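The form predicted on its own is given below as one chain in structure tokens.
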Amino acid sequence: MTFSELIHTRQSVRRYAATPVDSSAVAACLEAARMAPSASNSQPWKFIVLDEDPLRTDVAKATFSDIQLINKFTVQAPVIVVIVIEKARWYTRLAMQVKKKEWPLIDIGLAAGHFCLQAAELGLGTCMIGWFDEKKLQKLLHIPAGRQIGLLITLGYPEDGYSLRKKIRKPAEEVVAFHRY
């Protein structure tokens, strides 16, 4: 597969066949978000992997509630990966003080994009998961305190007959500009 088909088979899958994913799958998605560039290098992520239950589940359960329903869909996930935001080198924290620019959530927005392009060239589907409760996930993971989770994302087979959606994307000129805004 080019990387064009690749960015263009990828999508947010949100119902997942109950087989379990290989280990090595897991590990090539895991290092290809490692391998992902980063302000400074600071690599300022921790990779928390959860492929086995009650943990697993409870996580899943963790991303909705009796009012927000969206994200049901991730008890369904065999893999739940959650990503924690760690802190940048001490040069980067300045620099981002000095430019109010929060740079860990964009390094962590392309580890996380490396993964899930790593997974679709595997054929297993993913998800990246905003909502959540993050003192009810802090707790279950014992996450220290002063870190935050950034994303969690789902990963595991698409089920059966889940098919390629038809993506909408705004159309290039309304994105895309040249010399000017």
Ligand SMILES: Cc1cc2nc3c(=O)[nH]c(=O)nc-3n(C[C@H](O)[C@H](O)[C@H](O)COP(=O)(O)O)c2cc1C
Given for the second form:
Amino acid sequence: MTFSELIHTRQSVRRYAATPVDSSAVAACLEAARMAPSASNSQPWKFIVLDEDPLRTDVAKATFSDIQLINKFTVQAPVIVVIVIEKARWYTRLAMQVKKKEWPLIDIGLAAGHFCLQAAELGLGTCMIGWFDEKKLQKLLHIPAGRQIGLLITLGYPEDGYSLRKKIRKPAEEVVAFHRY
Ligand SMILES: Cc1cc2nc3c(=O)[nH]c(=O)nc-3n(C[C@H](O)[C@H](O)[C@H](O)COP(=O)(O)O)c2cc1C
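Please supply the coordinates for the form predicted together with this ligand, as a counterpart to the form predicted on its own shown previously.
Full complex below, order starting with the chain above.
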């Protein structure tokens, strides 16, 4: 697959087959995430892998409720990765204060992107999950106080017949500008 084919192949997968994911495939995705760039090379992330029940199901259940069912599909995913935002290096934090920016959020987004693209290359499906019960997850996963969870990623083989959807994106003319805003 060329890079541009990979870009078009990756999509959010919300229906998974029960097929387990080989640990070497999970390791490859984690390695891709680990190699992502970050501000001052701070690498402000920790990836918690959930691939065993009952914890995996408990984590999935923290992404939906009786009234918010959008993430119910997460229970099907054989693997869930929770990305914890770690502290950036002291000088990065200082620079962030000066520049009033939150670079670790950008950093974990890049790592998550790497993860999902590597998964797509291996024929695996992913979905980034930004809606979750953070308190519940912090307790379940013994995440130290003061650490935030940035994102979850579901990982697994797409259900049989899960087809590639058309990517709905804003037109280039709307999102790209040359020379001025
Ligand atoms: C930060 C972030 C949070 C997201 N949260 C959720 C979520 O909670 N549930 C979900 O089903 N999809 C979630 N998504 C997936 C987006 O809906 C999806 O990426 C977008 O619609 C584009 O579709 P595509 O990934 O298939 O290209 C999230 C994506 C990002 C980047």
